[in-house]
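Only one chain is included here, represented as structure tokens and corresponding to the form predicted on its own.
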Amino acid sequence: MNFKEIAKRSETGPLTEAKDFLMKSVAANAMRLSKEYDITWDGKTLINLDDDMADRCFQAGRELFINTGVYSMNSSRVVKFSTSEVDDALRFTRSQVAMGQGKDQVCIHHRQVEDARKPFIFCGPFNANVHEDMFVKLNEAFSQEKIVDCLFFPGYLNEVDGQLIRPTSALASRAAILYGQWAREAVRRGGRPGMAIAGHAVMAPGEIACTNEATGLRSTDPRAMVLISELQVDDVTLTRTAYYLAYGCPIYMAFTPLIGGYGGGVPGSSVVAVASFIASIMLGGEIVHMGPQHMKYKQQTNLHSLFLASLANQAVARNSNIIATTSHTTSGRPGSAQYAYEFSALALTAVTSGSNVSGPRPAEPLGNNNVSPLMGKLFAEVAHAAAGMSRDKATPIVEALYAKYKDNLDLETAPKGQPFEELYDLETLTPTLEHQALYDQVKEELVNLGIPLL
């Protein structure tokens, strides 16, 4: 659908209170449809093996979206779509998108359940707070890992020149300019000058500031928009989307279904997740990112999130051409074995269910630079190893991994890990001996569990 129609309907659609949209449209319909389509979960299964339920989940999510539409938060209007408009959008959804430039250009594809093709790897700081002194070094260390396809969200600069940044200030625009310049410098230093950089400047004015074909983010770099849970969009996202559609960037649309929120438990939240996938492409998304979040655990590797990630991804993979990717946020932090156990469990679940992957990062980073390029490499290796693996084979491995961390999901007591500058030699940009030893140890454990890592 042409975006001008979206913009128009966000100003002219039915006037509705937010609480009525969320309770009477989303919550009530999600509950009804999950029962009507017999979407169930036994509370212990980690990967869905029921293809028919995945198909029913897609139909339920499609019906939910047609019933609810998207809520424009600033205008208090509901953006509604007809059945034919939704079906046309699904019919013409692109199944592959190119990004990056020159020899570093790459292509992301729609994946099927148990697809033998390797998943696309979005990997980087993933919006962690990154100190200005570490920004280029940290992103260079990610970009030099050849297994990474796209540098993912180079990080938030929350201060520049030692000054804390006020979001709408001139300093915020300066930070956005540096964000683009330094990300480009990082991939150049990593030997991949045309490498795609997935950017997320958050505030609309920052989009212009960090966009520059010569020195900043380019038209070939995917730019991220975020829907607000559940099925809501604000003026900032619509404004940013309008800008990037006109500029010609690949549109990376993200959403976070909240298990325990307006979708209720896993069945209803899975239906909402499918509806959100469809909402994302209706608003212009070409790559759609799902973050299977749990309200209690505030991360994405708990048993509820694992099953939702499998069911919703399978529903989309089997019934559409949507290019899906799944984010990976953990309780454990870089520098701990638990961090790797968690992202490996979700990567196996998502990849065998038809998704690409985005991540990883701790759900609650402690301070600046709380990410590890070496653990990003392991994350990508696990995701590649899962390509072509059956869900039957992946299930016992995921169960074994989940058993290793299930009693330590609380963010307060989960391993604190270490920041980048303690895990890497900052002169050579190579892991410390201790960090390399952790990688080697965990990789051996994963191989012993049955993951075919090289």
Second form
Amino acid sequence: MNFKEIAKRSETGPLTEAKDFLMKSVAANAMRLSKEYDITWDGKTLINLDDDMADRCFQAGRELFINTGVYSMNSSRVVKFSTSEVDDALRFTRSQVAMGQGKDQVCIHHRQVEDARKPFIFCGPFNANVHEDMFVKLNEAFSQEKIVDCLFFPGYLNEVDGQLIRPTSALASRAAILYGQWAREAVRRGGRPGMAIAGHAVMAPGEIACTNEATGLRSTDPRAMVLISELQVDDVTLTRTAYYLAYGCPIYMAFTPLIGGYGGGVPGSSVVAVASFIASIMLGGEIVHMGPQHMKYKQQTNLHSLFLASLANQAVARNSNIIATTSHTTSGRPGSAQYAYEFSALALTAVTSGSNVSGPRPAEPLGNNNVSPLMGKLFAEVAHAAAGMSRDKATPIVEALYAKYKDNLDLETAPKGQPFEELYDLETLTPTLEHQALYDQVKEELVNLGIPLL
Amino acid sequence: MADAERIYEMMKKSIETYDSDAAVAAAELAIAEGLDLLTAVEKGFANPIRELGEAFDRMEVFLPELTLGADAMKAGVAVLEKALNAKGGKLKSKGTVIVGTVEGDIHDIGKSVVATLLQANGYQVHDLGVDIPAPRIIEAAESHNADVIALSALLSTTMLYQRDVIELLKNKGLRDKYFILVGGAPVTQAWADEIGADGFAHDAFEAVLLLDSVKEGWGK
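To test you: the structure above is the form predicted on its own. What is the structure of the form predicted in complex with the partner chain?
Below is the whole assembly, all chains and molecules, this chain first.
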């Protein structure tokens, strides 16, 4: 659908209070449809193996979206779509998108359940806070990992020139310009000048400020928009969408179905997730990122999130051409084995269910630079190893991994990990011996569990 | 007494079935029967909504149920409060809390759950909504004679405005009047300490426990 129609409907759609939209439209319909379509979860299964339920979940999500539309938070209006508009959009969704330039150009594809094709790897700081002094080095270290296809969200600069940044200030625009320049400089230093950089500078002026074909983010870089839970959009996101559609950037649309939120439990939230996938493409998204977030755990590798990630991804993979990717946020932090157990469990679940992958990142980074490029590499290796794996084969491995961390999901007590500057030699940009040893040890454990990491 | 217990049970049932109309009917019956209205609030509505809040914390019920249960409670308590005020009485409150998501941030869910659970636990809550500039938050705290200002921020970029509220309070010489509670996904105890907040909570339930523990005896 043409964006001008979206912009128009966000000003002319039915005027509704937010609470009514969320309670009477989203919550009530999600509850009704999950029952009508018999979407169930036994509270134990980690990966869905029921193809028919995946198909029913897609139909329920499609019907939910046709009922609800998207809520425009600033205008308090509902952007509604007809059945034929939704079905047309699903029919004509692109199943592959190119990004990056020159020899560094890469292509992301729609994947099928148990697809043999390797998933696309979005990997980087994933919006963790990154200090200005460490920004280039840290991102260079990520770009050095050739298995990473796209540098993912090079990090929040919450401070520049030693000054904390107010989001819509002049300093925020300066920070956004530096964000684009430093991210580009990082991939140049990493020997991949045309590498795609998925950018997310949050505020609309900042997003525009960091765009520069020579020295910043380019038209060939995917740019992120984020829907608000559930099925809501604000003017900032619509403004950015308008700009990036006109500029020609691939649109990376993200959403987080909130398990325990307005979708209710896992069945209703799975239906909301499918509706959000569809909402994302209706609003211009070409790559759709799902973060299977749990309201209580505040991360994405818990039991509920694993199952939702499997069911919703399978629903979309089997019934559409949508290019899906799943985000990975964990309780454990870089520098701990638990971090790797968690992202491996979700990566196996998501990839065998037809998704590409984005991440990993601790759900609650401690301080600045709480990320590890080496663990990013392991994450990508696990995701590649899951290509072509059956869900039957993945299930016992995910169960074994989940058993290793299930009692330590609390963000307060989960391993604190270490920041990048303690995990890497900053002169050579190589992992410390200790960090390399952790990688080797965990990798061996993962191989012994049955993940074919070569 | 038997009638009173029956009416409390009706009130409880209205929360459990998320039925605002039933809550209003039970409240009107309590007034007609001449029950002690403060006891009716506590036994009929406050206890069941606290239980619902605990069930939500355990994820046995979800946000829609919590919201509907809270709506039922508010509808019933509003009827009782009106009658109480007419007799010159007043609802008991542990304290007055201003709740809002800071400027530049439109995330509502976490903040609304905090507001709901605080209300369920006996606080008088004024929920200002989202994207609220610091001067408006302070203006509301002053006009409602609040005890607590609870500030939510879901983005790393908007956390800064939690600091600005505290700084503006200091500039106005009002800092010591309020207990400042901060929360939201990127917010940590370290950030709370850095900006000089009085408390930090990971979630709504923790916010209630924290306020209960530090300000027992609040109430005006």
